[in-house]
Every structure is written in structure tokens, then in C-alpha cells.
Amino acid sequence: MARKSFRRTAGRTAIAAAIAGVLALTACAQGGTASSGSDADDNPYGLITPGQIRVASLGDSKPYTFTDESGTFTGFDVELFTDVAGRIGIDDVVFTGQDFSGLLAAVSNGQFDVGVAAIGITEEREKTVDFSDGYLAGYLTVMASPDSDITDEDSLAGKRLGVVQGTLQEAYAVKNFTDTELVRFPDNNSAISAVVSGSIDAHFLDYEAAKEYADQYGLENAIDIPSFDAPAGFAIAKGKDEFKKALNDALHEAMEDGTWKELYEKWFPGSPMPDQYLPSDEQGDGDSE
């Protein structure tokens, strides 16, 4: 008797352990699920630490973007970027340099969580990254000494020509500088430096950036070229669809209001305005180009 009285008590105890478990597992599926939510509510757009946007940029870009001599991102983008984000309700924002080369792959696999480095739109890069609306158009420039015999497309003929791998410039060139030799590299900075030394005839960047150059290293813009058809946007990874509205209504109210042609004027001060990011009122009145 005492020991079929046992066994039946050993039977109960497992069958309650058992129970005591399932009971145990569902509430903390339930907590799970809790959390969860809370978490999607803490972090609605997927960034990857909460209240931080990660950004992949370029640090010798300038006025677009680059470090100045504290190390400090500043620039046209970097200032746009910072003031659309606290817009969303986002203050901590971390600039970091990248090659662009590997720039929008960094964004595409979760590295960063927006690339911002007048980034141009182009149905290439719209495999790899989703993109805000576009804020930024302008030129295209083949930048070269005073003394060479560059003036059009076709003198570039026979000649070696940097271009920063992965670039608008870069794709440019493949397509219509077929006679060309193209010289690859990570950065501006190392292209110009060619050109100083000799290395290379030319260097094939961007108008503003050109600038720079052109004062610090005694070149000229030998062409210009158009390319207002792939303007800049912010590259974000595919599937934040969430993400990607709150940037653009930001990003549209700032050129409402006015923000984006105070830092465009800062930024690009002589350099034709596009007219389509204007205030509304502003648009078309015969001010800009």
C-alpha cells in the first residue's frame, strides 16, 4: 500500500511540475511579447540604439561633408541631416568617415542606420539602398591645372582622369570618357594630390567640392557639366518604411520653411540655387537657376 500510495504521489508531483511549466512558458512568451511592443514603441523607427541615428559619411567632402580641425563633421548635409532629424524628435546624432566605395553597403547591412554624404539618387544605388527625396542637385567638374590643355569632353582623350570609386563622377566617366584612362580612388584628397604631383592630367568631382581646390591648390575647372538628373538624398536600408516618411516630412518642412536656403546660402554662397526646394512662394519668381 505504501508504495502504489507513492508512486501515485510521484505521478501528481510530475503532473503538477509539468503544468507548473507549460504555465511558466506561456507567461513568459506573453512577457516577451510585452516587451516587444514596448520596444517597438521606444524605437519606432528601427534605429539601431534607440533615440541615436548612426551615420555613415565622408570626412573630406567638403562643403558637403568633412571634419574640421577638431575633428567635428560639419558642412551643407551634416547640418541638414542634424536639423531633420531633431525634427523627428532626434538630437544624439553620430557622424562617422567611410570610403564612399563601401558607404552604402555599411547602411544596407545595418552598420549605420542613414548614409549622408550628397549622395546622388541613381536606379544603380536604389538596389543596394532605399533613399529620402532628393534635396540637393548641381554640377559635375573636371578639375585640372591652368596649364594643361583640357577644355572640353573630347581633350580628355588620351589623358588620365581620377575619379573617387563608386561616384556619380565615377559612372559618368565609364559611360562617356570612353578614351579616357580612368585613375581609381578612395578620396579626393588623394585624387587632387595626383593632379598636383603630376600623376594624373585631371580630377573628375563635384562643382562645390571643386572650390575648394581651386583655392587651396591653384587649380581650375576645366569642364562643367550638368546633373541635376540624380539629386542627393539620405540612404537608408531597405524595409524602414517608417523611417523614410519621418525623414521626408522633415526634410520638407525644412525647405518650407526656409531652413534649407539659409544653409544652402551658407554653404554655396554665388552657386545657382534649384529652384524646386525653395519655400513654395519662392519658387519660380526669376531669383535662382
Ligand code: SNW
The other form holds:
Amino acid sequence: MARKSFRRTAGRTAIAAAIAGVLALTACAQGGTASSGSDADDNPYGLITPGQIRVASLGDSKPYTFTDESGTFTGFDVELFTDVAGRIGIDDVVFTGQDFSGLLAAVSNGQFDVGVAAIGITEEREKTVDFSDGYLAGYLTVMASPDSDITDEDSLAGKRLGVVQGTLQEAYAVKNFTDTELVRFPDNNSAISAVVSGSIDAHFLDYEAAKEYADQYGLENAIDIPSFDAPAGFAIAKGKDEFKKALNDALHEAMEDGTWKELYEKWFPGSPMPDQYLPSDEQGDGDSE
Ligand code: SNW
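Got the form predicted alone; any chance of the form predicted together with Deoxyfructosylglutamine too?
Following is the full complex, with the preceding chain placed first.
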């Protein structure tokens, strides 16, 4: 899959770089008397480039994260993260498409500041990265042609099922679909093509992404499996506690002022509205996590 990079504020970055250059020259001219400040002052969140957040994401997980016709990243997760970043004072957010299987490693080894791609929080993944608090909890979906006889987990026996490498779907299928032949793909687009061409019987992906492909290719959601115990979070490298706290505070602000709800209704129209991320006065039982 082609890697696409999108820079929202290239102009501003260039100006910032020019200003930084002038400041550096000024500091030299003054014989270094101008204090550059401590690292923590300049870059409290430990970002790769101060003032910018580099995000590892996916180009084909509509409506969570995807690139539109002009190559611009958008979707629920992209808009939510961009909003959260703005709340901590960072408008320069650069999204880059990756294969899902390499995403968490790229965050943990410092190539990216954050991973944003409907990434479910699990203990296994927390061995490699830290996560923000959860922001989305939904289903894992097996999608197939309406002509197929796949209706429940038992009916997957003897079938060829697509999974994207490194996903919770892959782990779930390895554990639970022991009589099913798993076919691994780097991304959803290639797996869906295989369903459409008939080389596999079904593909196992996230619920909202499945709905999107259903409309596009005349496939249907055959089996929905709850994944509420692994809500999606923003992945960051371990040990960046200040960054994590700032993201969490901003995320909860976005939930409390109704921004989260607005984005949910925009990107997942018709889907059941979960309770736990709504403003507290809109929560049925007032029980937040
Ligand atoms: O665990 C779910 C969560 O409940 C919500 O529905 C969003 O998706 C999940 O985080 C699962 N997502 C998969 C994973 O974390 C696939 C991610 C992807 O394809 N981008 O492995």
C-alpha cells in the first residue's frame, strides 16, 4: 500500500522554521547569552518535533481513519484526535498511513508521537505502548456476500476468512475459529477485494468499516462480536506521562462539551449511541468509567 503523508499546516511550519532560524542567529550574535530554556519548557510532551504531532494512522479504515479523494486524512478518529491536539495547543498534526501490523512498533520506537486507528486497548499491546483513556467501544464484524451461508461462528468452519495482520480480529480468529482457514492481509482494501473476487469467503474487521464496505460492494455484516473490553485509545510511547495526561484531560473535555457526541453522530449515523463518552448530564445512569 502506498504511504501517504499529509501536512495540514506546511505554511505555518515553514514560518516557524524561519523564525527558529532567526532566533538561533540572534542567540549566536549575542554570544549565547540568550537562554534557550530547558527541554521540558520547550517541549513538555517530548514530541519528535516540538509544536507538531506526528501520527501513525491508516488510509483505508473508513469511517475511522481514511484518506479522501485529495489524499487528506479524515474520519472519526482523525477528527477527534485533531480536536484533542488543538486543545493542548497543537494545530500542526501530520497523519501518515501505515500498515496496521507495523503501527504500534513505529510508535514505540519513536518514529511517530501517536498511533490513531481504532486501536483497541489490550494488556498485550500495553507491553509495547501506553494508551490514552478509551474513546470508542464497538463490535468486530465478519462480513460476507449475502449469498454465503455464514450466519454464526459455527458456520465459519471450513471457510476461508480474511484478517488484517496484527488486529484483534486476527487474535480472536486464531483463538476461536480453529476450524477456519485464516488468510492474512496487510490492509482492509486488499482483503475486501479478495471477498469480492471470491478467493476468500469472508473478511473480519471493525463494525463501522464493514458497514462502509457493505454499501460499496453489496456485502453484509454476517456476525457481530462485542469488543467492549478493548475500547480504542490513542497509542503513545511508554513513559511520556505528561503527554498522556494532557491528552486524557483534553479527551475528557471533548466528551464533556459534546464534541465527541457530535463527531460520533457525524461519522457513525444510525449506530447505537454508547453512554459512557457522553457529557455527564446526558448519561443515563451517571456512571462514568
Ligand atoms: O476493540 C474495538 C473497539 O471496541 C472499537 O470497536 C474500535 O475497534 C476496536 O478497537 C478494534 N479494532 C481493531 C484492533 O484494535 C482493528 C483496528 C483497525 O483495523 N484499524 O485490532
